[in-house]
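Take a look at this single chain in structure tokens; it is the form predicted alone.
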Amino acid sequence: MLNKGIREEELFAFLAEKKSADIDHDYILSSMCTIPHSVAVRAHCMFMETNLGDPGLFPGTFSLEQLLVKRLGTLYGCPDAGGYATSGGTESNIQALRLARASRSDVAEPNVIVPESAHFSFKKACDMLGLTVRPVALDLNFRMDAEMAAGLIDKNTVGMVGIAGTTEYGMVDPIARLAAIASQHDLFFHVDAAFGGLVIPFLDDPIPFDFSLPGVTTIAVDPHKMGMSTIPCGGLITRDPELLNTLNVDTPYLTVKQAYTLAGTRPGAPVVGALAVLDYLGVEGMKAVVAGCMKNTQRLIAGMETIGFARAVTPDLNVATFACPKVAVPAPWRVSWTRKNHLRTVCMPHVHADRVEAFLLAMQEHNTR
């Protein structure tokens, strides 16, 4: 720490100097973040010193958190869902699984079924809850092998996942039936939709993922994805109301003598954003910016296929990915690789239909020279 403080302006023009440092979203294609909407960053600060771990001293925002529970159990067929906003996917998977585990607290070695294909924020639940990993191969399509994850489950199951919206494909399982599955077995069934919980139902044909279908326990979603917050937003929704309160510790100097949630200090300010920008959209706006998402995927695909760079898959989301040597993205650009060596690029709202059109110029130019 510096021994004397140092002027305003000296201090501004150094972090913008390190702002400057940062890469440039029109050049950005790999991240599942975005460019928060513009309400969203005037609700964040308008709530910017709001603590919802002590939600007593603040009422009114930890009710705007129940409101944005509200309207996603809503979206997700249960009205009067349960749940909290977490601090993003990997604090809401963790969440899942502590709930997995203590529904089956008399097993002694418990295990969980979860998809090849799924975030590496389950590798560290598992790790912290000591749960065995039961990983399911996926199909041609990248999508969870529905019954080999049957046949996988014995009496130490306490747990299965299922992925609405792959990271790294962009592909939703097949969660009806995995779904039917759990409710055959009678076992905690947890959808990690943080990405595609705001994505699939605003599509013209939405695939079934949520709440209307009895054995999904619990789904995680990330406002702070496609839902354009400030970040860090996440949210847990539980289709039973008490079902956190298994969670809960004492926290007897708090104005709430118990709490579920993961944090203890947990920021206001992007939860009252997340909201913000629901209701400012609404569901005809939403599924405006998820249309013309998935128009720029199309687009993204069928350009990079007129190059030569085949498609990996049909992706049921706003991600695409190529057969593509690394060698052929050329600077500034920014992609990512999946495990598999496969080019992946994620059509965010930021990334309009121009800058698609200037990124495939830049790779034919940069491949055909």
Ligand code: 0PR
Given for the second form:
Amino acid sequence: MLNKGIREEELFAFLAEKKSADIDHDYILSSMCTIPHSVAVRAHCMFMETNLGDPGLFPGTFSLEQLLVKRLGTLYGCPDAGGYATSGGTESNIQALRLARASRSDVAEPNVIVPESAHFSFKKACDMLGLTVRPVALDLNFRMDAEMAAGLIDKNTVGMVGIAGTTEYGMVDPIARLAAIASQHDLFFHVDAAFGGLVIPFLDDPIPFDFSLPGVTTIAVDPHKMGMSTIPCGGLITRDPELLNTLNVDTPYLTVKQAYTLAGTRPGAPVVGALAVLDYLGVEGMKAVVAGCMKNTQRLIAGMETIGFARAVTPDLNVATFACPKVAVPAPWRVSWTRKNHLRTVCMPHVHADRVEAFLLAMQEHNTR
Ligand code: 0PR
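Can you now output the form predicted in complex with the ligand? The one shown was the form predicted alone.
Complete assembly follows, chain above in first position.
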């Protein structure tokens, strides 16, 4: 601590200097987050002090969280779904596996079926919950092999995970087939749509992944990714509106007597921000955003292939990956690299068409000198 506080102007000059060291979004192709929509920022500022961890003090804010769950449940074919706003995909996935574990509390040595493409949050979840992972190999298009998944189910299996929009390649697993397998085995089936949950419904040709498939139990979706909310806002949506109550613990001195959330204190601001974006844009507005991202993805793939860097796969969503050496990417561009060493880019809403052209030009110049 400073013994004596410093002047506000001096303080903010210091903060601004530090902020200027952050990477300019114009050069960020590696992120699944984006610049928040202006209505999310406005709503966020309006609800800055709200705490959903004690909803009885903020009934108005809490009703907006419920409205967000309603909007998402309806989008996913289940208007009466339950759920709540999490801090992001990691918390949603941990909570989903807690629910899966609780659904089979009789099993002494529980395992879960998880594709090799799964986000590392599942490692954290399985570690915390004492679950053994049964990894499922991917097919040639980096989608989970559903028949192999079916073959891995045994009497100790408490749940299965499918990914609707993989982190590394933007692929959607065969969710319809997996849901049918889950139904057959009466198995808890969680769909991680942290990324794809606000892309797939707005595609020209939506891929089935949601509660319209009877076997889907829970869905993770992150407004702080393609939903353009402020950070942090994730969502865990449950087909059964009562399901989350199985995680309830007593909270004797709060305005509510029980809670199922993982976090205690929870910000209302980004949650209202998330709702604000969805209501402001509506389905039509979201379709326009997604169409732009998909168009930019296709242009990026075509442009990279013209330069000589082949796509790793044709993605289902707005993630473009390439066979390309690390030295081929010039500064200050920020891309990422998959576990299979493919160059990975995500055409988020802040990656406008002119930035795709600027990246392609930089790649062209850097690699023809
Ligand atoms: N599930 C999927 C399919 C994800 O892609 C991610 C995160 C998660 C779960 C976990 O979500 P949270 O990070 O919200 O808990 N995917 C990105 C990734 O790990 C997150 C990210 C975003 C990373 C922006 C970097 C970055 O700059 O790549």
